Every structure is written in structure tokens, then in C-alpha cells.
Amino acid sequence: MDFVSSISGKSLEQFCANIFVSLGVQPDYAKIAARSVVEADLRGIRSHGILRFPIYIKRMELGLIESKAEPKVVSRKGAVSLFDGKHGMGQVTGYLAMQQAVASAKEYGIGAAGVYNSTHFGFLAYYSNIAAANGMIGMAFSNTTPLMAPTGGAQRVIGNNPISISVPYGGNGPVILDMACSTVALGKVQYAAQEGQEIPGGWGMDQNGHVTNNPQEVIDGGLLGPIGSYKGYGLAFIIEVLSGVLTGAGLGVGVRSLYQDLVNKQDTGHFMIALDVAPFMDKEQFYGRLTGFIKQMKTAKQVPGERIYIPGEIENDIFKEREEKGIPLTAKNIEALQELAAKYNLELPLA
């Protein structure tokens, strides 16, 4: 991948904001969905980054985010809350519900919060990482628009769902899973075709269902692989029970997609569940646990030439090194973001 140049994170995380901001939102909101978009890529994961900040922008224009939405909660019953996302950024209905999940937990021992009428809203450990903030082991759900089959079909109904579960940890930042239900997200596709490559065998198959290695296939109409076959599929099916039967959300094909359907609003619902690890034990004797248990992982017998990680640990690194050294853009980067600072009028601050 050629990298011709680079931003540094704050830099573009008001640059984002200010777009927002100039589409209606209110200020602390644009920083909440800025800072989400900008994280992604300051922890290396692309497909979620900046990447889709012109489709959230395009959308926005077009009124299928509300840019000027004040999400609602509609019902509170114990530690368990609903929101209206009122189809708004799906970073800020997000972020607002994982807080009301960490209040609950903070009250209860543990918080849930359900979200519908929401929009794409970027790479999950931004939700389950508030938990882990606070202390707390925080897990994120969301239902996707369909890009998978189920087992034995050929055909996109239902979404590759991602979780993210956060645990805190005192070391070299949270350990983090954050995973879809698919062998890669659609975003890692898109961006091979946006950059003329081709992908793996196992990352998707064409609209028959047969095996490709042709980026554009996979993403006009064809499908994402899950991982596991069987097991890949069956997980996305919870995670929708989850984030779209239970919240009153969009389901399965009801989830509209981000990009191909410039007509309707997306109906995305998610699930936010903040877990506090006090009413367990000492958070001192879980951190020397979880210490000791990652001592094991790291200390075991090795393959020749390679590292043994923990879930999040490659992230948290490129994280330090990107809040360092800025943000590496490609020239299609560049592009897209110049665009934009030309029909706002702002200027892009590359380094």
C-alpha cells in the first residue's frame, strides 16, 4: 500500500468535526463522531476510518443521517435503557448509549442499552473501549446491512455483524476483541478495489456463490465469507436476535445499505452491555489475574519468527506510534478528503 502522505490525528479529527458542524451538527456531537472516525485509523484499522467519512458526509447531504437528531431514550427500566437513534450520526447514538450502559452498571453492577432508528457507526471498540475506560468490561453490538448468506444460500440476508468486547487492563491499554462475523469486513474489500488489488480466496464470493479474488465482485452484489462457515453465520444470527429483534430495529435485508441505497434511512440498531467488575472482586485481584493470565499467553512456546499478541495489543501499538508520528494517507485518500475541503471551504492540514 503506497502511502504518499500524512496527517496528524488531531489535526484531522477537527477537520472532520468542522465538516460536520458545517452540515448542522451540534459541536460536541461533530467531536464525538469525528473522534470515532479518526481513532480507527490512529489504531490501523482502515475499513473504518476515514474511509467512509465521505459516504457518512454524502448521506448527510442527501438527509439520510439527520444531522441536527437529539437521540431520545424511550424507555428505562432498571439497568436496561432504549434509545431513539431519530436517525442521527450512529457514532454519537452509540456513544450516548454505551455512557447510559456505564451509569447502570455504575448503579447495578451491570447496564444494558438498546438502540434503534440508528446509521453506520464505525469500528466498535469506540463503544466497548467507554466501558473499559470506566473500569468495566464493556461489550458492543450492531446489526449490519445483509452482505452474508446463510449456510447453504447464496444470497445477502443477513448483515456480518461485528462485536467488540473491551476488558480493562493496566498494561499497554484495554485487551480488546473486535471482530465481525465475516472472515474480513467489507470495508478491507472496498479498499483492495480502491486500490486495483485483488483479495484472498476466503475474504468473499460473487453474486453465484463461488469463491473470488476480484475485490468488485464481492462488493456488486456478491457476498462476504463468514468466519467458520457455519459457526460465522450462526453468531451473526445472535448478534441480529440482539441488535435488531430485541432493540426494534431494522432486520436482516430491513437493514438499509450505506452505500448502494441513497433513498432510504438505514434502521441500523445496536447493543451495549457495560459489566463492572467490583461486585465480583477487588478490580486490584482481577487486574493481577488477568496479568497472570496473560503471562501464560505470552510466555508459551513460540512458532520460529513469531510474536505472540493479545486480542488488541497490535492496535493499542499502532495507536502509540500513529498519535507520534500522524496518520499515513494514500493518494485516493488525499483526494477524497480535498474534495471535501474544497466544497466546505477548509483546508486539509497535511503534514
Second form
Number of protein chains: 2
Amino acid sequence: MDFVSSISGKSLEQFCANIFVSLGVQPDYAKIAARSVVEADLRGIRSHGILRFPIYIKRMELGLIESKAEPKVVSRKGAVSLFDGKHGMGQVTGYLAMQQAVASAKEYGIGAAGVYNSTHFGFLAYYSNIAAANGMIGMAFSNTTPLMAPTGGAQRVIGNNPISISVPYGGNGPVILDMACSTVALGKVQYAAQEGQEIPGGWGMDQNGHVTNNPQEVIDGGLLGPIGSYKGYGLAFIIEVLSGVLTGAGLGVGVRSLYQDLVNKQDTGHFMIALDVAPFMDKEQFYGRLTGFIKQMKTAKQVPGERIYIPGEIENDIFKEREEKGIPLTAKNIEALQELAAKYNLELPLA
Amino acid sequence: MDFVSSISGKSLEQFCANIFVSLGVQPDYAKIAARSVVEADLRGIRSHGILRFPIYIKRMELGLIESKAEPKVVSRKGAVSLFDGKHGMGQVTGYLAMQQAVASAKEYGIGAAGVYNSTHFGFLAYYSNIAAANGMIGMAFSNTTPLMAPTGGAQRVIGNNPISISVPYGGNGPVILDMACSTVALGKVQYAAQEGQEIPGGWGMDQNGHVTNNPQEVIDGGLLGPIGSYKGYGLAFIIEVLSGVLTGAGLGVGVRSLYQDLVNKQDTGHFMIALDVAPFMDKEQFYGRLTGFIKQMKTAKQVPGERIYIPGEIENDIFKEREEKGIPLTAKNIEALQELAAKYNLELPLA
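Next up, the form predicted together with a further copy of the same chain. The previous block was the form predicted on its own.
Entire complex below, previous chain first.
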């Protein structure tokens, strides 16, 4: 990747928040959404950071994301809640939903919250990490617009529905699994397309079901392959049940494409679970047991030339580095941000 | 597969329960465990049915499964509970734990239960299906003895930790995802070894990390490959956190092999979540939405010569057939059961 400049996380966050506010988003919500965009890039998840920011703005300009929406709890029973996202920014509703799940888990040991009428809400660990920051195991699920074929099928009808689970680990930063049910996330294919790179053969197929190295062919009508074949399809199916069927959100083709449908609102659905560690054991004991298991992984015989990582470790390391040195930007990133800066009469504070 | 005879589910269940009772298990617990064994075979999951029954009996004879154990709730807070399995049959503790999670979910909308001091407890959907039978989405997780290497590693240090999620679907039988984090479950490799069959190349490696078609080489010291590479490893890691770290059960090498360690108790850990559909929507509405999504899958363009299934559909169909016609048995199955029949002075009621 050819990086030509960089920007500090704080500056980029303020820049993004200012544009959201210009469009009518209330300042605290603008901050939540901007932080999600920036944190993705700080963690090295380029597929879900500023790469997505221009399309969020475009959809908001078109009224497909309601800038003034006020997400609302429409029902609550015991430890479970259901939110109507009112077609506002998914980042905000997702944040509020996980906070509610955490509040429920404080009271009952476990809590859950579903969301409908939402939108693409960035990288999933943003939400599961809220639970981890509260000493809880957080689970976040979302459906997406159809990107995969079911096993035995040759047509996009199911999302690559991501799942994220964060495990609190004190000062060591959470252990984080954040994955889509496809071999790769669509964002990685989009990033390759933006940067003019080829993709490996296993990432996807063109619209005729043939393996392709051209990322644009996968974006234009092809299929992402599910991990483990029918297992990845099955997991995506279940995540659709949690995020879509149970919440009342769009289902399959009812979840509109972030990029390709510029007429309808998305109606994405999410589901959050927070599970408190405290009722099971003292947190120091939990961290100690986690350390013991991590040690078993780290001291295992390694494949020569490779290294064994803990889920989320690579991103946690990148985060530390970028918090200090800023987020590197490609020429394409800068071009997209400059365009928005001009339109919204802002400075782009490059380092 | 060469089937030479068959046995009715009811007869096999009684046969297995009688042997458990002979060993000191109380009758209601014997029935729960026997039902798990038989239901696996009724559902066509041969890797987790009577194939495993002889080793359960052997471990019980050796005192490594405590036949008289009385699983106990050691802590409860709100909607979460922790069970000490007392090294009794995992099937019994798992059953009681999911029943408790269901009871909590009736009260709070969601409930969870962890288990430690447990044993190999058969096929996982047995537990998630308890929730589905109560109109709830059930999730069951378990750790296992180490069977996979972490990504970048060349040594077995992590289980292929299975997950099962069952979704209630009224008279159509639950939608069921039941999968291990490896490309295949070890039971499938063991079944191939017992029947003298070769295995496909992607299923596993020998103890030097080389791909092999010999199932015995995978059993003897090799590694099962995780689905989606680092994704399957990450998912297995998180399931170890839920089932092992959080519950206080054995971790990694601390979970002893069902077959290869005939000295120590297993100390397997499990985790259960039950999520009630009722607080989110009326069950008829939920089934209707599920039907709508299933229809999208079923009517998608198909790969010529293939068919699109819903998770659990194949097993649900086999179940209906075998409930009526009985469970087909190979000569090896019959030999193993006859040996136990002679030892425990019972008739093996073949059809």
C-alpha cells in the first residue's frame, strides 16, 4: 500500500463529527459515529474506516440515513430490549443497544438487545468492546445485504452476516473475534478495487459462479464464499435469525445495499448480548485463567516462519501504534476526504 | 456403509438406560443420557451416537465418570447460573443446565448457565433443542480435548470446540446449526477409522503436519484443520473462553481425552444460553418471518444437480424416517453392543 500522508485519530474524528453535525446530527451522536469510523482505521481495519465515510455522508444527504433520528426502545422485558433505529446512523443505535444490554447484564448477569430500522454500522467490535470495557463478554451480530449464495445455490440471497465477540482482559486490552461468515469481508474486496489490486482466488466468484481475481467482478454481482462451506452458510443463517427475523428488521433481499441501492433505506438489523463475568468469578481470577490459556497457545510448537496470535492481538498492536503516530492515508483516501472538506467548508488536518 | 440390521430407537434407548442403571445411575438420569445417544443416531449423526456408548461405559466402569454424581447449582445471580457437574455424565448436567437457562429466560427473556467438572456429552443440538422445544432460541457451547493447532502453530493445543444453535419453528421442527470449529468433527474421522474408510485430504494432518487420507493417523496425533483458517481458530478460542475460562472447567490440555486418557477425569466445560422469542414478537409472527427467509433460500438459483438445504433439515428428515423404520446398524455396531449385552446380561433387541 502506498501511504502518502497521515492524520491523527483525534483530528479525523473531529473532522468526521463536524460533517455529521453539519447534516443535522446532534453532537453526542456525531461523536459516537465518528469514533466508530476512526477506531476502525486506528485498529487497521481499513475496510470499515474512512473507506466507508463518503457513502455514509452520501446516504445522509439523500435522506436514506435520517440525520435527526432518535433511536427508541420499543419494548423491554426483564433483561431483553428491542430498539427501533428510526433509520438513523446504525453506529448510534448499535452503541445505545449495547449500552442497554450492558445495563441489563449488570442487573441480571446477562442482557440482550435487538435493533431494527438500522443501517450499515461499521466494524462490529466497536459494539462488543463496549461490553468488554465494562468487564463483560460482549457479542454483536448483524445481518447485511445479500452477498453469498447458500450452499448448493448460485445466487446472492444471504448476507455474510458478521459476528464479533470481545472478552475483557484488563490492561491487556480485550481479546476480540470480529469476523464475517465469508472467507473475507466485502470491505476487503472493495478496498482492493479502490486501490487497483488483484484479489486471491478463494475470496469470491463473478456473477456466473466462476472464481475471479478481479475485485470489481465480485462487487458487481458475484458471490463471497462462506467459511467451511455449509458451516459458514449455517452460521450466517443463524445470525440472520438473531439480527433480522427476531428483531423485525429487513431479511435477506429486504436489507438494502449500502452502495447499490440509493433509493431505499437499508433496514439492517443487529443483535447484542452482554454477559457479566462477575457472577461466575472474580475478575482477577478470570484474567488469570485467560492468561493460562493464552500461554498454552503462545508456547505451542510453531510452524517455521509463522507466529501464533491471540484473536484481536494484531489489531490491538496496530491501535497502540496509530494512537501515537496517526492513521496512514493513501492518495485515494485523501482525495475522498478533500472532496468532503471542500463541500462542507472544512480543513482536512493532515499531519 | 454396510448396514446388516436395525434397532428401534425406543429399544436402543431402553438398552442403554439399563446399562447405565446397572452401573448405579439413577433411572431418570439414565434416561436423559440414553436418549442423547439414541437421538444422535436417529438424526443420522453416527459420529455421536452408539459409536460413543462403549467408551462412556468403559469410563464409568473405571470411575472416570461418576455414575452416582448429583450435579449441583453452585451459584446463581439473576438470569445466570453455574453448575458443578461433579464428574457425572455430561449429558445429565448439560440437560439440567439448559433447563435452568430456559427457566431463567422465561422470567428475564434471556438466561445462561455454565458447567464445569463435566464430561463428553454427545451431540450438542440435544441441548439447544431443549430451548427450541420451549419456544426459545438455544445456544450450546463446549470445549473439547485439544484437537487443533492455533493458526501458525504445529501442535494440538485447542479443541475443535463445537457450537449448536437451535431456532424454534413450530411443527416444522427446529432450524439447527450444530458444528465443530474444525473442517470436520473428530467423530467423523473415528467413524471412518472404525469402518476402514479413507478420509478426504482437507479433514486433517498427521502428527508431522502433513495432509493424510488415513483416519488413524489423524486420531493418533494429528491436527484437525479449523474452518476459515484463523476464523475457525478464533471462534474455537472464544468458545473455550465461554465453556472453560468462565466456568472454571479444564482449559486446553486440562480437558482430558475421552479415549486416550483412561486415568484422569475429563473436566469438560459447557455453556448454555436460552433466548425467549416471546418478548420480541408473537411466535406465529416469528415463524412467518422465518418462513419468508427460508423461502428466499429455497427459491434461489441452484447449482445444477445440487439442492439448497436449511440448517438441520437433512437431520430432521432422517429423524422422521428412523423414528419409523429404526436405526440401521453396521456389523461393527452390533459387535460392540453384543459385547455390552453379554457383559451386562441383557438382550440386544435387534429388529
